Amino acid sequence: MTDITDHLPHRYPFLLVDRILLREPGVRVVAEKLVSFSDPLLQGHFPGRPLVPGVLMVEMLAQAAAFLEAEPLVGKSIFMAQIQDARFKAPAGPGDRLELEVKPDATFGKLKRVAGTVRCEGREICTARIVLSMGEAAS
């Protein structure tokens, strides 16, 4: 896959995945995000020293979910419709390399589970279950 907007309907600024490593749909998805002190997630959060929100690491992982399936979702509706079991266990800064890992784990008809986990440096900073619900062609 060469461009990740052909896949997800998020842009700029708020299409967080950069690269996807590894997409066996169905199964299990590895993404990244670069973290760059230009990033707009990162202005104002916090002066002096800048954090990656914990809910947009949540947000990584759910758009990092998009690829488990194997039809592109531009044009299609998909909506967070629950987090849980979110935990955080380090932050996340400029300079790094956060690592996005998901997997399918439950369904129930247009809802769908997913666990996922962010890591960086091989260290897991972030674990999440995400129920995403998945319709048809937005309106």
The other form holds:
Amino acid sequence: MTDITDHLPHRYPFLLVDRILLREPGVRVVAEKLVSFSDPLLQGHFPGRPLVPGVLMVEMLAQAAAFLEAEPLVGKSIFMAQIQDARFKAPAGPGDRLELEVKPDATFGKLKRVAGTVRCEGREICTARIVLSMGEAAS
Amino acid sequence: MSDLKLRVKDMIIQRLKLEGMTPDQIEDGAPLFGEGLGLDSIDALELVLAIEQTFNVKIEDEASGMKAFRNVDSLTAFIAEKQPA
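Structure of the form predicted together with the partner chain, given the form predicted on its own:
Everything in the complex follows now, all chains and molecules, and the chain you saw is the first one.
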């Protein structure tokens, strides 16, 4: 099983992938994020009415996409270069088990584009294409 | 302007959303990146996809891509050479 903190440099409170369910580097990754009332990112969004911010679902997909890389990204330079066609179709909140699926769809030089889908109980709640730069040595 | 060159310019304008620009305004020999049209590496990724979808021509690696992306003339020549008959 993939050790998430060995692979991703993100840490609390911004590590948004809890588990890797399926991982074929360069082909497909399915990961999972469990949303909870005690999630620090929900405390202010919104008080008494916790909802996962849409941009964080995009971030979850970007973090899941890091596992498409065969080599660990700790100590490497990684960044998001573009978000395309992001759609937020339904809200997510405490108790939701979010399935994050990403597949590469184009590569040129350092940039890689992935197509991502967030599902909750089989229903698509967010889709986006994200351009990422991953794996360069940090300068 | 050759038919293929016009299609290349149309593709650049449409895919990179260069709104308000016409094919005549893109000079054949002007650099696509940096000076000239001012495209960046994110645009390059989009162009790779656009060329594959529009002309069925694959750009295998960054080196051949950057050579083809020098200007409209080089890109048109690259597509003409690689395009399936």
